[in-house]
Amino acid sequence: MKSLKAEGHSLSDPRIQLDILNQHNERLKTTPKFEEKISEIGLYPLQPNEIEIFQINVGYMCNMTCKHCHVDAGPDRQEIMTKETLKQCLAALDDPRIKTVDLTGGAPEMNPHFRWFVEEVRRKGKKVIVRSNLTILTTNKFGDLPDFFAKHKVEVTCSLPFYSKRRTDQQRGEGTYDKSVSALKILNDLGYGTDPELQLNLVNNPVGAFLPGSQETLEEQFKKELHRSHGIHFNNLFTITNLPISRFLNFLLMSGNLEDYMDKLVQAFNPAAASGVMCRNTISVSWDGYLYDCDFNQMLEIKTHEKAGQHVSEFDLDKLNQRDIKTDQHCYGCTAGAGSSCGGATT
């Protein structure tokens, strides 16, 4: 399976994605605007509480091509953050108000400077989270990374759509489940999931056009089933809503589910979830150093407000903490039901 970009697919253009969400047909044209929705509860313009998390997308290259991927990542993507840009990120991290560095991709491990960067960030005393697809940890080239993670006390947050083989492979490709289980066992053997200093989290997102179930209930089910079937331990399960962009938007269009899914998100709008959206305490940095309010805005190429600075080379946390956050119709995905963020439900 190729990425949308490699296919030359129209949805690889973020402008077309936004156009579809706003005015694909009469039904979507009349969908309440997200800005109006948060105006009703006094949150417009949406502003940060205080940025504490520095999320860096170090590249769109990945060893997998998952059906739901909002990054449109894959082996054919070549965008990778350079060492020069990573050094600019390190300079920004001198600000003590930033406590956590969240590394994502693609497969972040495939950036050639990944290990060097993790070591530099840990020297600064920051917490490091790596968002791993798990399967990369079973390859020869990256098989020693679990030891590296444990040595530097990196928090590992892993994609695992479901605790059953069928549903996981359906979304992420044949053989994914077995490789994921193997990687989780390796991490468990190092103490991940049981040692308080080695946090291991799983991420669940729906396989189809529906909202995630209760995070608390699913975590209980995942823990019970993964331990019963494979003896696996982990700390937390994060439920994440699929946002209607990129490959998931393509799925919604191809399956005729887009309008119903948008209605579902709008009807499930939760003011409490809107108050806790991740863009209020996180800033997202793209592989080429541009700043975004979140990873989803990054994929839609909606940069941070001009007055706050738009590149990590001009990083100013005070300006960013005072900016207006940019929103559009996809933001309904983070405010539906119990809310959704890279750390799971927000309520």
Given for the second form:
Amino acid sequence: MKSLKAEGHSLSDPRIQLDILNQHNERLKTTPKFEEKISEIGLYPLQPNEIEIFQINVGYMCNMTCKHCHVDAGPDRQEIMTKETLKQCLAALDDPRIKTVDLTGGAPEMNPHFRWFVEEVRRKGKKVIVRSNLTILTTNKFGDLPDFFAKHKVEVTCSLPFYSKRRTDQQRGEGTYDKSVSALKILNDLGYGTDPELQLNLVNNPVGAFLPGSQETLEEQFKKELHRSHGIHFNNLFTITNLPISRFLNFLLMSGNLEDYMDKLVQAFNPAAASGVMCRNTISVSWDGYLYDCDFNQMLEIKTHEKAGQHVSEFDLDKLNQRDIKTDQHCYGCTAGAGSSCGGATT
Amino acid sequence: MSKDYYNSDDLKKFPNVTEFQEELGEKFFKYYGAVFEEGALTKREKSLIALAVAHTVQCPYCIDAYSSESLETGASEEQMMEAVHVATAIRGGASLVHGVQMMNKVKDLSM
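Having displayed the form predicted alone, please output the structure of the form predicted in complex with its partner chain.
What follows is the whole complex; the chain from before opens it.
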């Protein structure tokens, strides 16, 4: 499967995506604006609490092309963060208020400077999270990474949409489940999931146009089923709502689910979830060093507020902590139900 | 007037049934909400029961609603289809068990 970008698909243009969400037809035109919704609860303009998580998208290259991918990542994507930009990120990380570095992609492991960068960040005493698709850890080239992760106490947060093969393979491609199970067993053998210093988290994205259920209940089910079937242990399950952008937006349009899905998100708007959205404590850096309020805004090319600085080379945490966060209709995805963030439910 | 007996958009209008009889409607929804709260049974188990019953009473609105609800509460496709088979078995069995009544009658009437 090719990325939307490689296909030359119209949805690879973020302006078209935003246009669809705002005015594709009468139903979407009349969907309440997200800004109005957060105004009603006194949260507009949305502002940070205090940034402490520095999320870096080190490149859109991936060994997989999952159907729901909001990054539109894949083997055909060439965007990758250079060592120079990574050094600019390291300079920004000198600020002690930033506690955590969250590495994402694509498959972040495919960045040629990945190991060097993790070592440098750990040297600064920051916590490192890597968002792994698991399957990459079963390839020859990256097979030694689990040992590297364990050595540097990297927190591994990995995708596994469901505890069954059928639904996992449906979203992420044939053979994904078996490879993921192998990778989880390798991580378990190193102590991940049982050693308190080696945190292993799973991420559940619904396989379709529905919202994730209760994170607590799903975690219980995942733990029971994965242990029963494969003897696998893990620490936490994070439920993440699929945001209506990029490849998932394409699925919604092609399957005729877009309007109902947007209705579902709006109806499930939760003020408590809105006040806990991740953009309030996280900043997102793109492969080319630009700053965004979150990874989703990054994919929609909605940069941080002009006054706060828009590139990591001019990183100023005080300015960023005082900025107005930019929002649009896709933000309903993070405020529905129990809320959604890179760390799972927010309520 | 709608030309179709069933319209999926009507499911969203379900709460509007209180318009013609507010007191009983509200009592129903209060009860309905309480039934589906987590209790001795989990929400997922209740969703699967509701899905099975929806097939027995052949309610397309309920099938839509509880297919979504079952997915959201983490039920697998296998669990959902097994729930439908349970409904089917009971429904079929309910007919078949009356076969005993038929047999009794036949035996009563026969020499």
